[in-house]
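Take a look at this single chain in structure tokens; it is the form predicted on its own.
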Amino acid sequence: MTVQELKKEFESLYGAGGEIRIFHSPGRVNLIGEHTDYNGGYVFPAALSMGSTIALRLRNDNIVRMKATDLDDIVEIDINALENYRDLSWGDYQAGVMNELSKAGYDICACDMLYDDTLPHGGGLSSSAAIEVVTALTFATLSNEKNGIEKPVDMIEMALIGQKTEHNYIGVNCGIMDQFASAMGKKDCAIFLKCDTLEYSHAKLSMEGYTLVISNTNKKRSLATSKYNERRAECEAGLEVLKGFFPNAQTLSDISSEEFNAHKSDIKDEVVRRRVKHVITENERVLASVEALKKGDMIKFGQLMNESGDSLRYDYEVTGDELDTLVSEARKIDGVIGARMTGAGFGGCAVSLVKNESVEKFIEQVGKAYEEKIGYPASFYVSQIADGGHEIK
């Protein structure tokens, strides 16, 4: 909706009168580089242009009142007792932030908040860093307000409070490249990032004659019910083994795939060294398609795509028949030179590039073969590429 639509439905809520303020942060597509971010290693995202959006005013006691505009009930949060709310159903996210806000000295303010969120929840879009985000930006905000702070909030801070809320607060031991794309996105700017430095720069995304085409399998998925914390287990599991010939490693990522070769026969289980190939490649794969994207090769670009996506699906196994048959569906297409699984998988979506002319024949034809193979359809975003976290005046 409208931000316009938005402070009116916020005013049926809770009321009229005072100042409402409205910030939004986006969720993410990332172009490639999957699974490496918690190993240490480079992923290039985009932020979208779907995302969360808060309607909020000030209140005068210690409760924040928060609700979302598809969900019926309001949850009241008290601030003096942020540790209470790890059971919610939803608005633990929320808690979560705020809970670590607040150890890393914000003030947390009473406010009413109504909350609308344009992505799919258990997309693979990055919905809930989305709502981390933008959570932890409104309430700096506030925070540095009373305080008399008048330097801006500083957006990779944001990023790691969004993490930090996983790891404490949900229980999921991720990486930090979903909130660092939600905080530092740029328009028509993918973002290139070493996940355990955090150097980065944007890279201009110059796709004349292709779109981003986003295909959701529609299947829910939940990382803190999915195998996410075994591949991370698996992936630890596999450099303790390289590191008795590399003691300098601190991550996979500090491994070339020349290293892994040498090595390869000494990580014993199958499974694991699966895994770690992928992750070592993976992060080869992403140096080269930033080289390809500077030089405009498009098909090289989409071929790295490919290759992504096949390591995603045989070694590091994070599929599953839903989205291989929208890639495999998605690579028959005249007009399509990259298809690929995007997020953590195990459901979610995949993201294709697509010639322009081919965008409407893409959705007929992978929605029509993927309905009659699956059962039930599947959903298609054709997304613009936008900035990060940010209050819109």
Ligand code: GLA
Given for the second form:
Amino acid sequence: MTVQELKKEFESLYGAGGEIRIFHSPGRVNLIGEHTDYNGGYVFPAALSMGSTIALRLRNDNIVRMKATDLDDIVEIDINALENYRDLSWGDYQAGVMNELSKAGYDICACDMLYDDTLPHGGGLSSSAAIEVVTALTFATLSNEKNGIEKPVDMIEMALIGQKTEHNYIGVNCGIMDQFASAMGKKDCAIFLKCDTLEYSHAKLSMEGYTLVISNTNKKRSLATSKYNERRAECEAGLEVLKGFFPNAQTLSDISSEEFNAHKSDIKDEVVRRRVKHVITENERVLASVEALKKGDMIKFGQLMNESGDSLRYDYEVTGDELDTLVSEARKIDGVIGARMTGAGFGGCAVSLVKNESVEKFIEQVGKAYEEKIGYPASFYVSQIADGGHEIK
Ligand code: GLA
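For comparison with the form predicted on its own, produce the structure of the form predicted together with the named molecule.
Following is the full complex, with the preceding chain placed first.
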């Protein structure tokens, strides 16, 4: 939907008149560095052109009304009772963000809102983070204006507000990658981020001759009910053991693979040992990827994507039939130099690095093989790499 169409739909829903403003935040695809963020490690995501867009207009009372373009009902939120909306089937993320902003000292302004979300829901491209970051940016902007504060909204703070919402309101113990990418993305760049210090830089992605193709398993899943929190606990158990040898290690990312290899047999639980191996080797793959891309060595980057994918499949065990099928079928196509799952896993999406001239064949052949094996179709996206959260003026 274009901005003009969104404004039109807003007016037919809430009535004409007044100033209607538009805010947008994107989803993300992670190129490499999976399940490293909550272990203090490196990630390398990029913001997409698909995301969450809000049209809004201020009101004079204590009510926020909100609706999504693809849902029927309007949700009403009392801005003085923000703790009370945890059980909403839609609107809980927004209420959670408003609650966190209010705890952080922002005034929540009453308004009417219409959300237009173009990311597949729960598809592993951070549809939730896009909603959190755009909601945080919107209400922080309104609060600053109300209080005569002229400095621009701190987008890293908005990412942290989104993450706190997941932890405190939604119940997912996620890392910072998704919200950070949605807040801090930059057109045609990936974000090289260290997740414990939040030090970051933008790396220009000049993929001369190649296209990033995202394939969606269309498998329904929910992060909260998945094994995500369990993986996090397994990493913490591994860290506890290794701290016996490296007392200064704050996170698994403070331990190198040599150090891990010297002490891996001290991790008696074989599953925990594999989880730790994934995290430590994945960090090193991110660093190697950034180096490879600096040199324009796409083949090397593709190999690292493959190694990451195998580590997620066999050591971290977050893939499953659907993702395994997408990735193995992708790798069969001539012109594919790397393929892996992206995001949390357990369904969701895969990302492949495909020669431009092979993209059409890729979508056709992987799509056909997937549907034959899994029984329902996959979806494919060739999204642009876009900017992070901002107001559209
Ligand atoms: C989800 C989480 C992120 C990150 C990824 C896995 O997307 O929200 O914080 O842990 O999974 O890399």
